[in-house]
Every structure is written in structure tokens, then in C-alpha cells.
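Read the single chain below, which is given as C-alpha cells and is the form predicted alone.
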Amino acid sequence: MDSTTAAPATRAWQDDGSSRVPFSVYTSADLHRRELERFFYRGHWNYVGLSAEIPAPGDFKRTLIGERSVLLVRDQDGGINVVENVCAHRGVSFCRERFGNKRNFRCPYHQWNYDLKGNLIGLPFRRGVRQDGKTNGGMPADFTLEEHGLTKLAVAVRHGVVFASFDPAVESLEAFLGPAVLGYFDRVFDGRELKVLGYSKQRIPGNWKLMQENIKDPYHPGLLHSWFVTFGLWRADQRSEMVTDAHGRHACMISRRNEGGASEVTQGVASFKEKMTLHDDRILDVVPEDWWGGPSVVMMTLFPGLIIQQQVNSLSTRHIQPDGPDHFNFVWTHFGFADDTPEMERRRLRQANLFGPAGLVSADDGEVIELSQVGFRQKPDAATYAELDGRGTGGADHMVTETLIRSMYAYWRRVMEV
């Protein structure tokens, strides 16, 4: 192979920061397995769903954990169960629905069959089949029941939300949060009966690890989004925190609504439409909630795989679902709380316009994710420059920084071993 068809080389971190990552973390397939095992499968609690989405005996939803399939499950005695989607016989992921109500699973392959907190129950055969006055076939005599269960996860539930970890030995979900992420999560999820209000999903063409940042980074959305810069939904002229835990790797971004218009921080800015406005006002009918506290927008990122937005009175979880480096899968689950006026659900449901896919905010970071996937792939000896406001880590009291992911890719390097 001469030198004008060489495949490029990928670069290497320069030195022991965070602050330039090499394109090649995004697209290298080795690095992409090694994370599925350290992030999402050994050490970590991952997102399920909320448990207001199975709230009858036998109520399931399917999902994922990685790129591994588990049923959220609740039994007949109201507990609460994570399971792997794969039969302990044959390896055959069972279940193709991704919700409903069962009595118990079956393997449509050999009919094995399981309760709904994995405990094999039953199997065709196991003793053999009487013929001609023998028995022909059965499982050995040292088979038991108890061996051959479907894989069972650990689950951690908190005001209605469910974590689940393939790694029994998990530390606990307070302290994998931690106390400063652990006081906003509680601030979304204080104990009240939540509301499922609906689903979007979409599928993205570029590495998981683009949406934590994107979640991670105040500096874009008063620049890409024209809809916060003019409407004053989230600007770098408003009050605002960044909060990390002690790991680096989950993150708060806080900010108080203004009330948009121009400004120094719109001169020059493209997105920034001075004379846009709305024929329908409504989606910015924002009314301030008791539970707040001060904050009218804190998105959390739970690392590896959850977004937890709170932007006025929109509120989401986001499950980022990881499906080889170049791709991931992207949950929305609108929710409320049960005891929302009809008045507040609606405003909850018009805002919600603003995310989700074809969102009149979220549509911008779904493209410039892909185009970023598309520059690592092209330029693989190259590395990101993420140095606004230093090279340090930590939180940050204003928006114009680039200090949460450097936190992030911090602890990456670490648990990577990179």
C-alpha cells in the first residue's frame, strides 16, 4: 500500500489532561467494547425506566443496558425486577415486545419457562419421555430448577426511578450519585406519583458519548439554539452553576429564564432572531413551580446513560442507548406527576414540542452530533479542542466553559486506564 492510499493514523492523547480529546475515542471500535464492559456492564447503576411505566403485577417493559437487552419487570407481589432478555438455555432473547402483561416468560424455542423475577419454573421434557416401556431422553439428574434462572440484575429504586447493574458488587445508588447531584435528582423526583405522558425516540448517527457532552456543555445551547438565545430559555447572560459530582462523571447545568431580546451576548450571534415571533405563544407559557426553588432549567447527566431534563415546566428522562461506536439510540419519556391539574399536563405536553426529536430546540443537536461523527471519521489523527475557560476541572459558576467534559473525559481516562 504506497502513501496515497494509506488509511490515516489515529492520534494519541498528547499528554495527562482532558481537555483534547483524539477523534479516535469516538470511532474506534476496541476503545467502544472496552466501555460497554467498564461503564455500562462492571461499576456503574444504568437507567431502566420509571415504575410508573409497569404499574400493574405483570406489567413489562423492554429496554436496554449498553447494547444488552433486560425487562423491567414487576411481579405479583409488586416488587420491582431487572432481567437479562436471553434464555439460559439457548441463549435466545425471548421477549420481542416492548411492553405488556405476563403471567410468566416463555422461550418460544423450547418452551422454557420463567417467572417474573427470572426464576426458571418449568421446561418441557425434563424427566424424559416414556416409550416402549423405557424412558428416552430427560435433563441429568444432578439438573436443578435454581442453576438455570435467567440472569438477574441488581436494582436500585429511587422516588420512581429505576437503575438496574449487571455488577452485584455496585456500590449504592446514593453514593454513585453522590451529594450534590443527589440533592437535584431529588429535587425532580421528591416522592411524588409520577405520570408517564409519552414517548419519543430517534435514532443518531454518532457516538453515545456526543450526547452526554452535548448535556454537558453550556457554552452551544445560547449559540446553536435559536430558540433559547431569543426567547431567553437559556442564555450566557443568565445566572447560572455548573455542578459535578466528586468523579467528574455526572453533571448538573443550572440557569435562571430571562426574558430574551438583544443584548451583549446576542452581537454577532447568527441564531439570534431579534424579530422572531410566534403565532402560537403558548409553548412559552411558563409558570413558575413550588419545586423549583429558584432554578427554571437543570439538566442533569447521570453518566454513562441518562439525561434528566427540567427546562421550565418540560420534564424528561433521556436514555442514551449505545449501538457500536458510530451510533446510538435516543429515548424520550415525557412525564408529569399525578397530581398535575389538567391545565399543567397540557402546558407540559406543548412544551415538550421543544425536545424530542423533531423538537424545535433538540432537532439542532441531534445534526451537529452527526456532523461531528462525520469530522472524527474523516480527520482520525486530529483531536477535539475543549479549553474554554481553562484546562481545570470542577464546577463552574457561568456558562461560558467547557468544564464539565473535561470532568467527564477525566474520570473516562481514568476507568479506561487510557
The other form holds:
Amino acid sequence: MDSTTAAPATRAWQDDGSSRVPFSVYTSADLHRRELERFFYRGHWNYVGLSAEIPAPGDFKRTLIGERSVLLVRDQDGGINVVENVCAHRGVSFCRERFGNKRNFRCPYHQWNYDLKGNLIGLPFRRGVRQDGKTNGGMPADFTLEEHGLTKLAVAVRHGVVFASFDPAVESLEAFLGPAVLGYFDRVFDGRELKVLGYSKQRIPGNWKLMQENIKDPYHPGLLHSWFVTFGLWRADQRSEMVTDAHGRHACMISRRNEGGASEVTQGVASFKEKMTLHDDRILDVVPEDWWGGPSVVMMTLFPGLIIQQQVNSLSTRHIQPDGPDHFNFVWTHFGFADDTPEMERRRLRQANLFGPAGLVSADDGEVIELSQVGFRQKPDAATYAELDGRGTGGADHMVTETLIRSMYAYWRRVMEV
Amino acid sequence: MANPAVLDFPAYYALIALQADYAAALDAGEWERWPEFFLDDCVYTLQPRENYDRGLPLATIALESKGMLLDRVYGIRETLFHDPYYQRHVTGLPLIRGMEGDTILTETSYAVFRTKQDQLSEVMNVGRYLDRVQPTGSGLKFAARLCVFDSEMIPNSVIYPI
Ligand SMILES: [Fe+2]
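We have the form predicted alone; now please give the form predicted in complex with its partner chain.
Below: every chain and molecule of the assembly, starting with the one above.
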């Protein structure tokens, strides 16, 4: 290979497969810019929030798609719009509150005014200022309001979950998810009214793709997370299924809880604590819900930036917000349903102790991701080895596999053209 | 008492001694001592200010009994993989917000610094304690300690108690 023309990251892939990801894929600033362009700003739907977060006309939420600040806003007609938080005049990131209610958006710098759909509706001194019988200044004769609105994104709302795309040509959300993943999406979001329970935010010093991988990796929970193994929430002998879409970009890890305790699979698992008992077991007061339809755990990864968690009674969306190749912010929105009993809401909140930045089975995910990134930086010419259960891609009917990770990187290579 | 929100000096001294002892236990990594600062029937939460201010119930850690604190200690000791770190609490002076019977309601600012091996010290979590402190036969105990933190981002994870 001609090393003077090939990009370093291209050269680093050892074969045409996707099981050996070069460490530079997690650290390269050039690849990161291309990922933002091709996954976050083009051809993909990105999560921006829940419609329950902005229930009333004028309600807005500021969030991120990739590294671009956007506003999710409900207009006077009840519609949901997503606009970029950059003034068309001089580029000011004009909205500073994270949540609020407004009649319109006004940039503080020169008071350009936008309606809740992002249309420019007025600006000072457009026709100049009259002084001593003449008009000073003003915009040129060919100026029109229509040409200077905010950047308006395509919006898709499905059953209370809001996605947006900078790409007006993006396919429908339903086609983007594909039928199998859409089915699991609708299992959680079946049109019932959602209730936001609150937020958790953590900054993880690792590449954003590592969080996608973590939730496409059924190999680790029974090993890294002692709690899961000990209480039967997740272990290698459970009936489970790994589902992916036709492109291999999205995935669902589906499992059924068993009774826990010792068995063949816990032998040799260093993290298994047979004698572990709880002083107060209300944290594991799991009550099956009708809508589960069998599985007690379904973890969905929607590429590139969203994880949807159903772990027994605990529900959250987890929004991946990259910040350069070496960091991402991870925003958890825990929710329940508007018709939950107070006991069920209490239960969801109690089980939330397992998840999030201090969670008994989640805090360590962030910790190991940080340490992977340290290793990637240290040894730039090396590659991962994700060949549990072979080198193939696609779904599986067990959890002793890294197929979902390989599926994602096969898709990644096609889109990234490396 | 004319002003129920004023403690006499011995009572205030006992309160700041409790706060100082709590911080010293955590900074020394004496996790087994942590639940002993609480009543059996107690509340401990670590909650983002955003949730607290907006009335959203989710907390980063939400424990409802001394038993749950003991279970958290087990998690720290035995099950949670994490990069080891020191923590250092700097706790302000408690402001007395009121009394309910003999229970003292207080608010105290705190800053927690984290120091990982081979790394610079950093600000980990900044906020305030909202406490309900109860006199008992074995000294003052927390009936409730709500840690409401300003810090917008948790630097990766919180393993040890604040
Ligand atoms: Fe995990």
C-alpha cells in the first residue's frame, strides 16, 4: 500500500472485516469530524427529547445534536419544531436557558426576532433611521425576512419521542429504524403519555462510540457488574436475543430475568458474590408489567446517539453528546408513564439506584470506558479484538457474542468509507 | 425559645462537630462509619440541583433506610469496579433554617475535591447539604441528608458517598 496517499486510519484496518477496530478510530480528530458530518448531521435521525418535556405552547428545551446546539420548541399550534441555536445575523448562540417558555426567540446582540418555528419576524432598523430629513442605514432593498430564518431541522415525533435531522432528505424515522427495532421501540413507547422523572448528567472521558459498544455488548454485564449476576438480572445462561436492523447500526439486547444464585455460569466468574444479601431489598422489588410481553430487559441502541433502557421497572433515555474524539457527555432522562400508580413511580425511582453515574451497575461502565480510551491513546497502532462468537455480523439467540459490535463497525466502515 | 432557629453554643458546637466528623470519616475512606451517622429510618440523596429546583424526583443516589446505606457500602467495597481516588470535603458552617420539635433543619455548603493517583486534584462535586438532624441517646444523627449539587456534569462517576 502506498503510505503517502492512504489515510493513516485506512491503513490501520487489517482486513475487510469489522472485528479489529484500530485504536486510532477512537482518537483521530479527522475521523471524528467525518463522523459528525456523516452520522450526526446527515442521513440519520438524532434524539432531541420527549414531547412531555415541552407540554405547553412556547415551551422549549435546549439540547445537542452531535456538537451543534439546537432548540426543541412547541409552537402556538401545538407542533414541535427543532431549530439551530445560532442567530442568522452574527452567529450568536442566543438561547442560554436549558428549559423555559417564550413567545418568540430574540437574539440579545441586535434583537433579531424569530417565531417559534424559526422564522425571522423582525429586526431593528431594517428600513434605516430617519434623521434630518434623510434615512440612514437600513438593510439592502433585496433583503427579505424569509431568507434569514434559523436553520430548521426535519422533525419526527413518534409516540412522544422527538427526533430531528439537519438532513432534509433523510428517510422516514420508521424506515430508519427498520421493522424489528421499531417493534421494540413501540413496546416501550406505545403512545401512552410519558412522565419525566428527572435527569442525570455525566462527562465521560472516552470516545462516544464506546457507549454504543457498551450497550451492544452482552459479554460484559455478567462479568463487570456483580449485581447483575448475583441477583439474576443479567447472566450468560439467560434466554436472550440480539437483534439488529438491516444495516447493523441499531440493536436490541433482549433478556429475561432468572432467579439468580449460583449455577454453572457463576463458577469462575470472579465478580460473583454468592453470599451477598441486601439489608434492604426494596431496590430489587421488581413487579412485571403487562407491556413487557416476556422480556424483563430490553436495551436498545439507536445509532448514533441514543440508548433506550428498560431494565425491569427502570426506564430511561440516554443521550450521547460527543465533544471531540476523547469525551462525550451522557444525559439520562428517567421517565415513567402518566398513569403509573405512586407505588410504581416510587419503584422506578428506587431501581434508578442501579443506573446513572453512581449506579450500582452503570458507574463502572463509565470507568472502564475511560480506561479503554487511555489504552487507545497509549498504543495508536493497535486494534481491538472483538471476535467472541466469530467474525460475522447480524443477530444472535444468545449473549455469548460480540456480533452487535461487529455489525456496527461494518456499517461504520461503509458510511465512513475507510 | 423566642427564636426557634437559634441554637445555643453547645448545641451549635455539637452540630458542627457532627459535620466535621462526617467529612473526616468519608475523607479517610472509613465507609463502615458512614451509615452510623444516620438514624435507622433515614433518607440520603445525592441529587442534581436542576431536578431539585424543578421538583423532579430523580436523584443520582436515593437511599431510604440505614439498610440501603449499608448496601451501598457493600457495593463500594465489593462490587463496583472503579479507579481508586481520594476525596476531600470542605464543608461550610451550617445555617440553621428552623426547628421541628427537637429536630434541627440546616443548610450547609460543601465542595468535594477528587484526587486520582498520578493526577492533579480536581473539583468533583459542589453543592449544599439540606439536613434534618435528630438528637439521640448516642448523639446527633441525620434523619435526612439531601446533597443537592450545582455541578452540571459528574466527572464520569460518583462511587463514594458525598
Ligand atoms: Fe455495563
